[in-house]
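Take a look at this single chain in structure tokens; it is the form predicted on its own.
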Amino acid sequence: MYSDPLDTWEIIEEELRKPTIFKSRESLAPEYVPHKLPHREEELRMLASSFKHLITSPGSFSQKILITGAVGTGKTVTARVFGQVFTRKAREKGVNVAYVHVNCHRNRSLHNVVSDIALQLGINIPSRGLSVKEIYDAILGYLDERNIYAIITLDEFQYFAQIAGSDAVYFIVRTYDGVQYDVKRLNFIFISLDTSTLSLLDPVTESYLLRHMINLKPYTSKELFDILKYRAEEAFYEGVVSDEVLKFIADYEGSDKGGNGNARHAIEILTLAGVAAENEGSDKITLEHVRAAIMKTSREIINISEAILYSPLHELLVLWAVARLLRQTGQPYVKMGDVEKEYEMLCEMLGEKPRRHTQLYEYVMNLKKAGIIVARTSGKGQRGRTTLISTHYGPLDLLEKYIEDLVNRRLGITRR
């Protein structure tokens, strides 16, 4: 029997009336900066010691620290928490220290990195195009005029080094070389997955950073339990999450139990389990909610999401085309020409104007440099020479769905 559908107002009103188990859902968001960092206290002490000179003898030298560690080991949040608290402490002691956090995946070029530093410092850059050196000189002048010292964190530094190249890295790292500065106001934290990018530096700088390196180890199940316990107390009302549930997630992800020790992934599982429980109208998160959340996630998908979150739209479409073809053909590699045709079909479906071959090839090379795809020139047994493309990430259906969702969200934003 036909019944009148609810109108939009009633649907929203109905949802808003439902009780929630979340006290502070933002406490589980990837960008959230917590007040405490369980099991990163020693690293915070090392950072405080490294930048202590900004309070005891400000401007005496330019400190450079390298933070390394796998995805989800707390590199970004450790730097952000340190920067947030250290700048407040410095101001209490009469020293004006600014903290700037640059995402080098979003800002792919040296010009974009330097421009973002200026923007975060509140420097008005003229609308006319300025060179990198002009913007950098403006930054140094601004800091001098206002007697400000700065800690600049370049997050995902390995990506910047791979895409922008050694000259761009040298420009940043050796800021005070060759010119006599009485006061050195810029200090740096470089965040990288590993030390491989140091090969782009000259031996002196590489040696310096290796001596001033903080390596974050993957979290054990016990450490993850403590992290989840703290976040759950912030995010959920009392009694919603049991220790049994938290231990189940921690054991699944802990490095000592066969997991990656990825705190971000563990928190993502907790978040999805909470959403599943709330959607069911349950006032508690159960192990079944956690199992359902684990089924929705994949360590591979979480890892690749870090790498493609800020990729240009058409670079995502190229990756989508690769994933579709690999899944449809069941082959280990697909040809560049076939990828191009699949990409054009996706563009037509989405109403996007396709980019030219040279631009597509550049996208493929960027994805290769970022470690998302494998691309090689065909050898013997192939008629003609072409680029063969594959990816180690999977399952492919989950990868394809993730990229599709990301593309749809991106288009929804750009077309408003």
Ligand SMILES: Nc1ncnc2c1ncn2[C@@H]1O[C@H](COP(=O)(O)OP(=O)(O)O)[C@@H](O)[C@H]1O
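Nothing here was measured: the structure is a model prediction, and the numbers come from that model. Numbering follows the first chain given and starts at 1. Heads up, when I say rigid core I mean the largest set of C-alphas that superpose within 1.5 Å between the two forms. What changes on going to the form predicted together with this ligand:
- Positional change of Lys368 between these two forms reaches 2 Å or more at the C-alpha, relative to the superposed core.
- For Arg40, the Cα coordinates differ by under 2 angstroms between these two forms after the core has been superposed.
- For Pro312, the Cα coordinates differ by 2 angstroms or more between these two forms after the core has been superposed.
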Second form
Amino acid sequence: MYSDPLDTWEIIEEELRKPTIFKSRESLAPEYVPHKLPHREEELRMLASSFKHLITSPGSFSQKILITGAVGTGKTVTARVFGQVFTRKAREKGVNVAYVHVNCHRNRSLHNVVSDIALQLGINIPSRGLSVKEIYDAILGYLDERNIYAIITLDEFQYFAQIAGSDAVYFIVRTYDGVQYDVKRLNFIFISLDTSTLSLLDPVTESYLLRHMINLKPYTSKELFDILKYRAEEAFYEGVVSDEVLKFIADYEGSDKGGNGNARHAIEILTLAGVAAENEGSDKITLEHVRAAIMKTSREIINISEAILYSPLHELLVLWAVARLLRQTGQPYVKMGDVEKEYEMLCEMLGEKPRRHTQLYEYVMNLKKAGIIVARTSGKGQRGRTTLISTHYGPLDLLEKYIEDLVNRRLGITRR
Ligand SMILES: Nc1ncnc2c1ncn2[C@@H]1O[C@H](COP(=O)(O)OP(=O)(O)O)[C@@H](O)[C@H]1O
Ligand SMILES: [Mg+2]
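For comparison with the form predicted on its own, please write out the form predicted together with this ligand.
Following is the full complex, with the preceding chain placed first.
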């Protein structure tokens, strides 16, 4: 059917004329670091006191701190905010402290972790050919030469411990063991969901970290209200969100009201409700917008979104293929061979060069280790053995949509 070009013009014009309710939508993004952290004051204080020696007697010892807590309790953001402010304070007092934040989910091998530390410190190392030891020595040398002390956060440490193994963990944890160092420049913050990874450490480090542990409790409804209030003030224009709406979200998610106490989830609901209001051309977020947003964000999807946020592109494509097949077939498990075919089809659709079988198998194993999928070998009955794959997460259509969005964002970024 012929459509008048003017219609298109008007549609776009109309959309552009709709008022926006977001003052700063970016400030609600997961990677945004806010200036204030309501209800994490005590934890920030503990961190500051733990790293005080960097100012009073820098180099005297190498501090190690463990931060634990469930998803969305503010582990990452607390470490980042602390790092930002502490380095500034130190500079003011004449000590050069660098803060490095490594995401171990994205960097799963010791080589990747160590390279990332070097990169963040701004050390020029050749991209190929250097061993872990050589890079590590380059880091220590660089800090010595410039008289810099470093606080290195290993976030999502459980992935590193599980995937890279105990030798890799020892390499980092025992930096200053055995050899006499006059000045100890490296200090560590380990972030993990719980204390289970500690069993991979030597007993001395384990008991030290247990005594130097900061456990973040899931947020209560009252706490989430304060957090949402603050974040909403940054993100929306005045009058867009009422306290009633914020309280509604806080009550849904608060740990004392049967929720997970997950600030990320609460903020995500607020964001989605805002988007819904804006799409409708409404200048206020209503309880109905929030209800719709809650329907859209099943808690399961939020949990998985945390786990795959930094997965390599092709690992996401494999997971996408699994979700599609599971939905299309309605079967509890799908075969690795079929996943590969579906994956290749997705690659073709996106103009991506498919990875080889061994690499795909590795992705499947990583997803399994991360608890996102379950994989097992088929019984003897079947002709030849095959890997059967499934996921407990869902609903699958939402999961697919979520992965698709993530893939598109990733491609948008890498293709620029
Ligand atoms: N006390 C707080 N004040 C403001 N925002 C917070 C607070 N705690 C968490 N957030 C926000 O909630 C989200 C989840 O926090 P994050 O640090 O990623 O949690 P975790 O690392 O424990 O999963 C982030 O967007 C973060 O900025
Ligand atoms: Mg985190």
